[in-house]
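Starting off, we have a lone chain in the form predicted on its own, written out as structure tokens.
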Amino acid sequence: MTKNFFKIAFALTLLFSGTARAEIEGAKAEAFVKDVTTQGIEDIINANVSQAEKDARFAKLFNEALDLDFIGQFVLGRNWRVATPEQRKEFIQVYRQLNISTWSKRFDEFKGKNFIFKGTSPSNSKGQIFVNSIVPMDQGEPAKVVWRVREKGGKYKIVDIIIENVSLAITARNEYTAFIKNNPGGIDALIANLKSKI
């Protein structure tokens, strides 16, 4: 009966700490995606400096909280196995230069709102986690908007953001294949074109 009661306790101590330590990790996951969403507001929409110095500053907080590394490779999806370590880089840094050139123009959007945080849920990915916010319309039902993190070394970085059901990864995705599966220029001609809009 003793060695029953102690090995319940036991089991019931390893469940309850386990709970603890992901609702930390939670916690972490959502405290980090509020802390650059704040300075996205405050630093860069709501700031009274110039055009420039609002590019350069949202190129330093997209560099520092998303996993571009991590992205380029997933939206690339099966062709990256099949890419040079030339392509690859190129694409990455394409890829990169495209998504800071397109949102930086696009942030001004979300001038006067405010993100609102409803908690976190589970991923099947190893080592990710979302986060759920909305954002507050003019009009209509606020947007929801789910971040993808990935914690990886302690560290968390945004790895996907999920706008009304609609994955802006998946989405790249998608499209990068159909255009790869389409041209006979392939990878080289993928990067071209993304070159092209940067």
Given for the second form:
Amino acid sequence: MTKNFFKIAFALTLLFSGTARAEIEGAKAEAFVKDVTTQGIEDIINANVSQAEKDARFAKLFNEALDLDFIGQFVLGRNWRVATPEQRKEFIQVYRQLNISTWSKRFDEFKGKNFIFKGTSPSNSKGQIFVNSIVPMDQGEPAKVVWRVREKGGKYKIVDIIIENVSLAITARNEYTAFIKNNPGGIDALIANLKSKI
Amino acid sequence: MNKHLKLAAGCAALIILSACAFDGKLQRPEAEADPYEAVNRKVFSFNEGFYENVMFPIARGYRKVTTPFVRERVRGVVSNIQEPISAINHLLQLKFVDSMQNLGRFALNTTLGLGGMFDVAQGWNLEPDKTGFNETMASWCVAEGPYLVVPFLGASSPRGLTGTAVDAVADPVYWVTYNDANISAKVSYPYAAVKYTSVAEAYMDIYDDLKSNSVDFYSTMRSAYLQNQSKYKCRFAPEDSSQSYDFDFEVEDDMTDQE
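Given the form predicted on its own, state the structure of the form predicted together with the partner chain.
Starting with the chain above, the whole complex follows.
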């Protein structure tokens, strides 16, 4: 009887420590995204500093919070495999710059709005999790924003942002794949086109 | 009224037929979803011209002569008129509580909210929750069908287009004015004009942003539309808790490993 009791107690401890660990990961990922958005709103949008300083702060936050090497490689899809090391490097660089300038502008529009966090959902990809949030709008239903977070060596990075069910990584991958397929200039033409947008 | 019955019967038949042919998937993979790409691209560039040279200039004019406060009231009124469409569709989706919520919102916002100008229903915890016939069909397992770009309307599909048509008929402005052609002309056209101008005004900045950052705007819009549609779930499909955007997100050489 006592033996069985210990067995059960041991099994329960294992069980609960397992779920507890999973919960901590979700809580940590959520705290990480919360921290990034708070920094963005308090230290950038609402900060009383020059536009140049805001841009610099945004670029720093963006580079730290997002894993752009990972995302950049993903969005190039199967074209990554055929790209030369120079093309890869140049693509990642231009992709990074374009995203910083685009998102810095988009982020400005965010003035007066806020994220409300709604917990996490599991992902089928190893070491990744979705942090759910909504953004109340002036009118109508709030916008659904989901952050895909990846853990690597204890560090958290955002790898995708999903707005109203639309993944930015998948959209970019489809767009770039279509462009390369329809363009004789291939990856070089893509890099040149992206450069012209910065 | 006969016309409406025929339409309803037609829709029911369509739903039953599609549900019978249902293979468990509402949507094809994106690579196979656009068999009419060549035609779609032509319509897409026609629409680009229409939006940029007709709709957006009108919307910019509208923005010039109104304040954000006024535009918000206009959006409120238009969206309130459409609240019964959501009520009907929630009913057809067997979501009775949501349907009552739409009706409650309609009653409160029409009266206390001054015709929908103010969303007072939110104060009673009646949150906005829109739906349409496209979602109703999806919930009864009607597959989306091939991707279509429709003149003037933009990204759609056979199911999406049917949804738009049925919702237009379910619009209170349509059936309230249906029996009097004189009133119908006086009300429907201005209503449609205000509705589309208001929508164009709300979306043109996003459109400009997406277009200026895209290397293939057609693909961007197609991908965004198809992903957005993939949120609909069929009620007879096996329970699947994974998210539509939870694709396999891995890369070959993980550069963070090399650091």
